[in-house]
Every structure is written in C-alpha cells, then in structure tokens.
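Below sits a lone chain in structure tokens, taken as the form predicted alone.
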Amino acid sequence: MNGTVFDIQHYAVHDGPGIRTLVFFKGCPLRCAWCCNPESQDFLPQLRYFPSRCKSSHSCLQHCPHRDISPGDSAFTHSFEHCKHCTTRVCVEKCNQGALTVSGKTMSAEEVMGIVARDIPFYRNSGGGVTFSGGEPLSQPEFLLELLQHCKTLGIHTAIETSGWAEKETLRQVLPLTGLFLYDLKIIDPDQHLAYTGKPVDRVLENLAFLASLHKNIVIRVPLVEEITDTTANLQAISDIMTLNALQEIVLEPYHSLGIEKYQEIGIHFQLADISDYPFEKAAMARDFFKMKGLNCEIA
C-alpha cells in the first residue's frame, strides 16, 4: 500500500508520550484559516519555491514547459498555475540552488516503517512511539491501517492526530490499533466552524462522541487564535462537550506565525496575515479557565 507523506520527524516530545517519530500525511479535508502547515492541505505532491535561495541562474526559467516562471525584482516569480498537474518537474531537477522543491512524496508502508524502525530503541527507553499526523491521516485510511498494523507487529505505541473529519467506519477500523487519539476541537459554533475551516462541525462532534463511548485514550487539542477560537463562548462550549463525553485531558496550542512564508512558497493566499502570535498571558488565562472546570489542561 502506498500513501503520500510530506515529512517524517524524529525525536518529538509533544505529540504523545515519550520520544516519538512523527509521520505527516499529505492531504486534509479542512482548510483552517490559521493552518501553519499549508503544504499539508493538498493531497498531491506540489511545487514549493524558496525566493531567498534563488540566485537567478535562469535554469528553471529555460526548462519550464508552461512558462509559469518569470524574472522578478530580485529573484524569479512563480504563478503556480500549471504546477499542480505538471508531471515533468524538470524545473526542480535543473535548479541547483534548492530554490525549487517538491513537497510531498509517494511512499510505501514498508518504506515508512523502515525509517520508523530505526527509532525503536528510543521508544523502548522512553515509552514513546509513532504519531501519525498531517494533514489528516484518516483521509488515507488504507495506508494508515497498514502502518498501524506494522506498528502492532513491532510492538510500537501509536497515536493519531486528527481533526475528527473522517468516516466512522475508518475510525472503527483503526480503533483496535491506536493507543492514543490527539483530537482537535477548534470551533463549536456551526456557522463559525464552517467559515473558518470549510467544513461543518457536526461530523467532528459525532465522531468524538463515538470514540469517547468506547473509552479510548483521547486528548483534546485546541488551537488558540485571538477572537476566533478563544472566545468565552467557544471555550465554554468545548468544556461542555468534554464534560458530556467524560473527557479530562486538554492541550492548548497558541497560534504562531512561523508558517506564513509557506503560503507564499506554495502559491496560496493566507487569510489571517494580520493576526499576531498568541500571547502567553492569554493562553495562561485559557488554561486556568479549563482547570477551574476540573479538566487537566496544559499549554503546548
């Protein structure tokens, strides 16, 4: 079974217990306005252009079959109009400065597990394992299921980071093979959730109730974005849903602007360019709010 992966990171300590390897699946059904990994959204490998690396050698310009690359003020400009469906990627091959790369790679389950297995000694010594992230790993269910089965055979602890937007049957299949779900609750108001993520919230809440009814190990994760996800009404709604589903663990993830340049690099518009990094003081207030509700809350 093959799947599309855009990154594999080692020695992570914030995405599940112990030392972990993070496998990032490419492709997500949501379009969260604050997403810090926009290269994870599209399901296909895509071109990524780094202007700071470009030395204007003209190699890519000369070889682009669609002439989407043109001279700019200090480097080249890129329209990305035809890049998504371009099969040659000759511009990447001809760029010797690394200014053009492809984000995303088709890999077999065996290839991924070959990389993961190198870290088994770290898992055993720290109680760690593998976390499948994204994008949305549940959007590549067959690939994910095969990886989970490999992990079970090797005795590796597994976690899935998910937006909750998935088919219930997919959840049912991965349940026996998943040690921990890191489950996003972003916005509970239906209109606001649709406006800022592009999808209705109903499925997210239904799937959470389904998981919780089976007493799975679930940690709720909440992105903190000023005046969008951190309103009193939204925090209260998240608290109510956790209480309703008998959930206790919650992690707050303050928004940071480190991913803004990625939008330019892959040629898409960033909606929240005027929003600043989330202040720690406000994150601490949100943490205290949830603790007052009797929940175990941490700031990532």
The other form holds:
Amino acid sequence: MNGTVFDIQHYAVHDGPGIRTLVFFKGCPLRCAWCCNPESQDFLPQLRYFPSRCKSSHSCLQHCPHRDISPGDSAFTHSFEHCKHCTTRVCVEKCNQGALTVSGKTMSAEEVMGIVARDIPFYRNSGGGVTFSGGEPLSQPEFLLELLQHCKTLGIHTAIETSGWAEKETLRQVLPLTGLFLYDLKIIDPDQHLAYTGKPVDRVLENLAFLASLHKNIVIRVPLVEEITDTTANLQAISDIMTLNALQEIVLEPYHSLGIEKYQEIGIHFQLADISDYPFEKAAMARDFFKMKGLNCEIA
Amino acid sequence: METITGSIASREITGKPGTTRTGFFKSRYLDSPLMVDIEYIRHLTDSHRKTDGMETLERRGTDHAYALGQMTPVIHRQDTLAGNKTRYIRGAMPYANYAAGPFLSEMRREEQDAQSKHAEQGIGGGIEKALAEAGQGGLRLISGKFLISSDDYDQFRDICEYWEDRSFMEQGNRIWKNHFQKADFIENGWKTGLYTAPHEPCPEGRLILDYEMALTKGYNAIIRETEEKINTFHPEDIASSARLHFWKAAITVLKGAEAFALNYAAEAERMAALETDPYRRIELEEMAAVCRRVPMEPPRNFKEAVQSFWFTYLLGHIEGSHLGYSPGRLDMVLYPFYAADPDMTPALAISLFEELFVKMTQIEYIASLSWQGLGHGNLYQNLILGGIDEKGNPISNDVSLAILQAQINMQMTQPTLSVWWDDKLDQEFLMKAVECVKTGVGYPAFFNQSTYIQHELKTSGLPVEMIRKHCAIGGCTEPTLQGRSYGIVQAGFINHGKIIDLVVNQGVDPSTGIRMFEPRTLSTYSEIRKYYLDIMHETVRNWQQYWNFVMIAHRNTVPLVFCSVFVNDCLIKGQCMDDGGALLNQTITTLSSGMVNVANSLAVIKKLCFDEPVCKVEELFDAVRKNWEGHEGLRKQALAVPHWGNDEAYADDIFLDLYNDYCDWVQGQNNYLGKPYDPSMLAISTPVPFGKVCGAFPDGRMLGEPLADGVTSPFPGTDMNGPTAVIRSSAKVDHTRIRGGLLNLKFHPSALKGLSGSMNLLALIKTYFEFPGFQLQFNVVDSRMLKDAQAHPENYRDLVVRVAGFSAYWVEMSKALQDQVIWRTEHCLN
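Can you now output the form predicted together with its partner chain? The one shown was the form predicted alone.
Below: every chain and molecule of the assembly, starting with the one above.
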C-alpha cells in the first residue's frame, strides 16, 4: 500500500513520549487559518519555490514542457495551480540552486517502515516510538493501518496526531493499534470552527466522545491563536468537553510565525498575515486556567 | 550582517558562582588581559648556563628545581589555594627551551612557519584588552595576543638567543633535516598545508600523573624510597647506570618542589602578618600551614588534598610545554579524603572546585602562531568523572557531584569536563551531568569506557583491572592510563583534505604549485581510490619517521623528570619516560582529520563517474578545479549523492574502508619507543585552517570552506536524516581501533527541555554507546544567539561554546571558527 508523505523527522521529542520519529502524511481535509504546515494540506505532491535561493537563471522556464512557469517582474513567480498537475518536474531537476523542490512523495508502507525501524534502539532506550502526523493521517486510512500493523509486529510504540476529522470506521480500526492519540480541539463554537477550519465541529466532537469511551491514552492539543482560539468562552468549552469525556491531559501549542514563509513558497495565501507569535505570558494564563479546572496542562 | 529573526531561545540552565568570592574570581579572570611571564624560563636559563657538562637528566632536574625555587610566590586577593603558573591572572610561560625559533622569527619580523599566515586568533575578551593596552606603560604585544613589558621583552630576546641552537626544536632540526631522506616532503607538506605546523613549541601533554601516589605517599616518602634505591645501587652496564642519574634527578626535582611550596607558605605568612582583616588573616595562616604540610607529607583533610593535588599538577605543568596535560579521574582520587573529612560539606567542596577551575582556566599558553590558532587558547586539561573501578563497580560520588555543580556554577572553559559512561552509573550523577550539558558550556563530553578498555586490552595487553581503574582522558579526547602512560606526544595532524587536492590535481598542490606525488592515469574508480591511499600512506609514513628523528632530540634536551616520577614504573625501573620507564609506551599516535570529506568525495566520484555515470572523471575534476564555477548543475548532482552521516551504505562503506586502511597502515610503523604507532583522529580547530588551504572538493564543498569537524561528524548541511542517522553512521566505525575520536552534535535548547529532554538525551547517549560508539559531545545553543553574539560581542563576554575536544569563550574565538560552529547542522526544531 502506498501513501503520500511530506516529511520524516528523527529525534522528535515533543510529540509523544521518548525519542520519536515523526511521519508526516500529506493531505488534510481541514484548512485551519493558522496552519504552520501549509504544505501538508494538499493530498498531492506539490512544487515549492524558495525565492532566496533563486538566481533567476530561468533554466526552469527554458525546460518547462508546459511553459507554465513565467518570469515575474522582480522576483521569479510561477503558476502553482498548473504545476500541481505536472508530473515531469523537469524544472526542479534543472534548477541548480535548489530553488525549486517538491514537497511530498509517494512511499510504500515498507519504505516508511524501513526508515522508522532504524531508530528502534533509540525508542527502546527512551520509551519512544513513532508518531503519525500530518496533514491528517486518518485521511489515508489503509496506508496508516498497514503502518500501524507493522509497528505492532516490531513492538514500536505508536501515536497518532489528528484533527479528529475522520470516518468512525477508520477510528475503530486504528484504535487497538494505537498507543496514544494527540487529538486537536481548536474551536468549539460551530460557526467559528467552520469559518476558521472549513469543516463543521460536530464530527470532531462525536469522534472524540467515541474514542474516549474506548481508549485511555488521549492527549488534547489546543493551538493558541490570539482572539481566535484563546477566548474565555472557547477555553471554557474545551474544558467542559474534556470533563464530559473524562479526559485529563491537555497540551497548549502557542502560535508561532515560523510557517509563514512556507505559504509563499507553495503559492497560497496566508489569511492571518498580521498575527504575531503568541505571548508566553498569555499561554501561561491559559495553562493556569486549565490547571484550575483540575486538568494536567502543559505548554508545548 | 545577517538579520536575526524570531526570538532567541535561551539555554535552560544558567548557573552563577556559588559564592561572592568565586564570583569575584570569575570576573577578575574575565577582566584580565593575556600576559607573558618570563620568570621561570629566565631562571631555568640561568641555571642551564651553569650546568653545562652535567649528565642530561640531572641537568634537567637541577635546572627545573632551581627555577621552581626562584619563582615569585604570588597569592592573589582572596585566593585560598596557593600556587600559580605565572605571576599574572592570565599568564603564559614562553618555553624557549622547547623552541626559540618562532619567538626569534617574530622578533626579527620574519615568518614563523609556512602556515602562520593562515593562523587566525580571536580579537575579543582578554585578547581585546591586551591589544588595547599594548604600547602603553612600557607594554608591548607578543605572539599576537599577549602583553609583555619592554624590559622582559629585551631579556626574553637574550634568552631566546641563548636557546637558539640549544632548544629541543633546533636540536631536532639538526637531526632530521640532515638525516631523514624525506625531509623535503615534510617541508613541502608544511608549505602546502598537508601537515599542521611544527609541533615542537608545545609537544608535551596528553599526560596524567599518578595523583593517587602523590597524595597518599607524599613527596618525602618518595624521596626516602629513592634514596634507598640509590644506596643499594650497583651499576652493571652503561644502560643500568642511567638509573642512578634518573634517581638523583628525581630527588632534586622533588626538593625543588618543596622549595616552591615553602615559598608559598612564607609568602602567606608574610601577608598574614600585614593583614588587617582578621578573617583573611586566619585564612592566610591556614594556607601557610597547608603549604608547610603538602605536598611533602600526605594530606590530613580534603582541603589539603586539593592543595596537594594542585601543587603536583602545577609542578608537572610548569616542567613541560604541555597541551592536554590533564587532571584525570579527580573524583576517584579525591573522594577518600572527602569521605574521611568530617568538616567538609558539599558547599565547601563546590567552592574549592570553583576556585580550582578558575586557576586552571588562568593558565594560558604561548607557542607558534599556528599552534595558538589551532588550540584557540585552550589547554585541554581533561577532568573525567564517573566510570567504573578496577572491579567494575561504578564510582561516581559526592566529589563527582561537587565538580559538576562547580562547572554549572562557573562555566569556565577549563577543565575540559568529561564523563566515563557506564550503564551502571548512578542516576543522580547522570542527571547532574545533563544539567551541566544544558548550560550550553559544552561539558561534560561523554566517553564510552568499555570501548577504550577494549582498545587498551588489544594494544597493551595490560591487566583489565589496571585499565579499568586508571583509564582517563588526556587532552581533548585521547584516552590513556593515568600515572601509567607515556604522554601522547605526536607530530601533529595530517590533512586528509589536502590529499583530495593532490588527487584532483595529479599530485600537485594547486595553491603552491608544489609537486608532492607522481601523476597517475585515473581511469577507474579503484585507480582513484588507490591513488588516494598511496598518497595517504606516503604522508603518514613520512610524518611518523620525521617525528621519530625529532624525538631523539627530546631525550637530550627536555626529558620530563618531575613528570616521570609520577608515572609508573619510572621510579621502580630507574628510567625516565624517554627511556621507556612508563608501563604503557604505545600511546603515541598518528593524528589526522578530514576523512569525512574524502569519503564523500570518493562517493561522488564513484556515483557520478562510474556507477551511474553523468560525466567523466576529468570533467568532474575540472569543475572542482574551477571551484564549480559554470558547473553548478554538476555540483547539485554531487550534493545529491549520499554523503557520510545519513546511515546510507553508499558513502558510509567508503568511510569504513578508508578508516580501516588508515588504522592498519598507522600501526605498521613503530614509534620512537619501539612500539607500534597508535591510530587516532581528532579535530581541535584543524577543520578551519585545513579547509582554508584546500581547493574545492568533488563532494560539493567549495574552495576554502572548513572541512567536516570532529572525526565522524558529517559535513554541515549534508546530514539530511537527523541526529539518529548521524549516530548510526558513526557507530558503524570500530571505535576500539583508535585512540580518540569525537562526534559533535548541536542541539537547539528546546530539544533538551525539561525532564523528558534530559531523559531523552541520556537515552541517546546510551544508544550510541550500545552500538558501540566512543564519544559524544553537545553544543546546546540557538544558532540565532551565536549570530547575535557575532553582532554584539559586548553582550556575550562569558558565552562559552564547544568547539572540538574543548570549549572556548566565544569572543576569544576567531571569526572563521565562530562561523564554523554556527554552520554546523542544528538538530531539532520540531
């Protein structure tokens, strides 16, 4: 079974216990306005352009079979929409500066496991394992299941980082093979959720209730974005849902602007351009709020 | 100037001096300029003028003892430990008896050596102070960063002129330049940068004395035992008669040591009499009493033990021009005195070590510009904690914890703190070690004890109990047996990068046009590999033979008498170290650095010209000779070939092949003590000057860029698969084959944050050592902080970073070395 992966990171220490390998699935049904991995959204491999490396040699243009790349006025720009469907990627090969790369590649589960398994000694000594992240790993269910099955065979601890947007049947299947769920709760208000993520919230909440009734290890993750997810009402609602589902663990992820350049690089518009890094003091206040509610809360 | 975006992540642990007093010591150190003190060498020279005709060992002992007795005892304000190498806070001793030539060259405004023009030093911190004060108040600059008074300068010139024909270096030159058939190769090797500059100005070190013996016996007992040997001595032949001279010399230096200590006692008494502060008066009186006791008699408490250690350490340090002269397993040696002292507390022990570490950092060295640049002011005084004892039990204790805490508090660049790793080590100790790592000071480095034990078992065949108990690190990363080994006295480094240059250019050095090797037809991969190996073999063999010639002069000019007393079994055998008195004489290494770039280059040649050919060898070499100009596409393809450090067999297997060949070849030649040379690889600051003299390489590296650092560290930017892959690649090497080796990892502070960060780091170390690897060291710093520190050095006077087998104050590093540290791949931002 093949899947689309956009990155594999080693010695990851913030997404589950111990030393972990992070496998990033490409493609996500949500479009969170603050997403720090915009290259994870589209399900297909896509072109990425680094203006700072470009020396305007135009060799990409000369070799483009579709002539879809065109030099802009000052910097060099191109039409990502057309390039998305191009499978030749001649431009990438011809760019000597590495200004053009492709985000995402098709990999078999065996290939992924070949990489993941190499770090088994590190997992063993640290109590670590593999975390499937994304994108939305539950959006490639068969690929994910096969990987989880391999991990079980090798005794590798598994974690899934999810937006909660998935078929219930998928959840049911991955559940017994998953050691830990890192489950996002972003906005509880239905209108706001729809407005900022592009999907209704009810499915996320239903899936959480379903999961919580059957699985013990769930950590809730909340992205902290000023005036969007950090309103008192939203934090209160998250706390209520956790209480309702008898959940204890929550991790706050303060927004950072490190991902902004990536939007430009893959040619999509970033909606929250003027938002700044989430202040630590406010994150600490949010943490204290959850602690007051009797939850185990940490800031990532 | 690059703009710095985003906030700078600070290090998790930021210590501060434990007491006001040690805080004062640290700021006094940071505020002091670098000075040269000629006092010792002046007295040594005075004595030497009068001892002509005396037997060599006795003469050396007499000269050293005389100078020790004449040195001014200086007790600085608030000091509680007596004894300094020089009269200044930051002082260096110029060893004209080792090499007068480089100093005279500077005084005569001549070039010191072929490489001094490539040497770079820092310009900040204490160097900045020296530069600012030069020319004022009769002070002048010497060797680029030290102050010396005009009077001393004139006297020192006379001293150097006296030694010009007599010093170790000049005596050695007479031998090898006249009698070594390949002398031209060595000279050309220096001109082209194939070798580091002559090492004679600072050849000693990587040596650890038997402090256990010094402390438990006391010098008086050693003198009595030696007198007994003399009294019962009967000469049998000329060789055995040398024993008499050594024993007599040994007694002379021990008595010189007594004079040295008693001078401090007298000075403390003098100061006490004048002191108005009653508390300080008591301290000074106590100091005097301690100095009247040790090192001649065994210490009665912990404080006396530390003082006794420090005297012995210092006296050996003064005797030779050392780099990497080390205290060794100090926690093991001092613990019995700590445990037996009812009045000693952890806090008192910590403050003693804080003072000791400042004293160790205050020792500077002055050598040739080349070697100053290579060492960046660090003396590599390695103090190693933890590990197992002779029975295999872990030995970390309260002294180990106090030493770690002192370093967390002070963050001095010395001692070079290390830990012998063993799985059984106490968790509290390991957590304290990780806390120290998190300060970002680059200490401790972790060493796998069992790997070295295997190396020494194979090499020396000594009993495993002895190896376990006495193994320590002498210098950056070179393991040795404390109090039992000859110092690791080697010729310097071989630059593997230059050999790539020679392969690419048919045996001719591109920067000087010097032909080092015959040209060859290179039409297959194996011919290219063979060409590299043949040049490497010639380079190694000549280097070893040259050094064997040089070391003939060592025995005749600067044999170490005091140090030999404290290396077993010199006294028993009646032989100094030069005569083979040490139990282990196989420590002498052949050093090299830059092999990673060779492996990467051969991988690229193999892939792009043979396995999946895209060009001919000549096209690739042509592109390399043009520094890739006009061949950017080919360079991109070169960079896409798997490089070392990604756990990919393609490049890794080539590295292993080269590594094993190197080890085999190095061992094939005996050292000057009649034992096989031991293979080793290190770095110190060589990647920068070695890279500077090299053209571009087939692996994609550009002209002048530094080489890969460490021994198994990947070339910056070519390790694409994270730190675990770096470690897996590095672990493929059989580390038991070499004496030394290091792997640098640079982490962003967030990667090690909190308790889980500590546990993960320990798991990382454990995993590497299970593979088994040999050494791991860490820089924990946000690269943005380093860039900010380049832009605003005034805000970072006390910033310390790990360079190679040592750490250094950021502001005192050369710009090129700073860039190299920034350039290294930083792991973990996720």
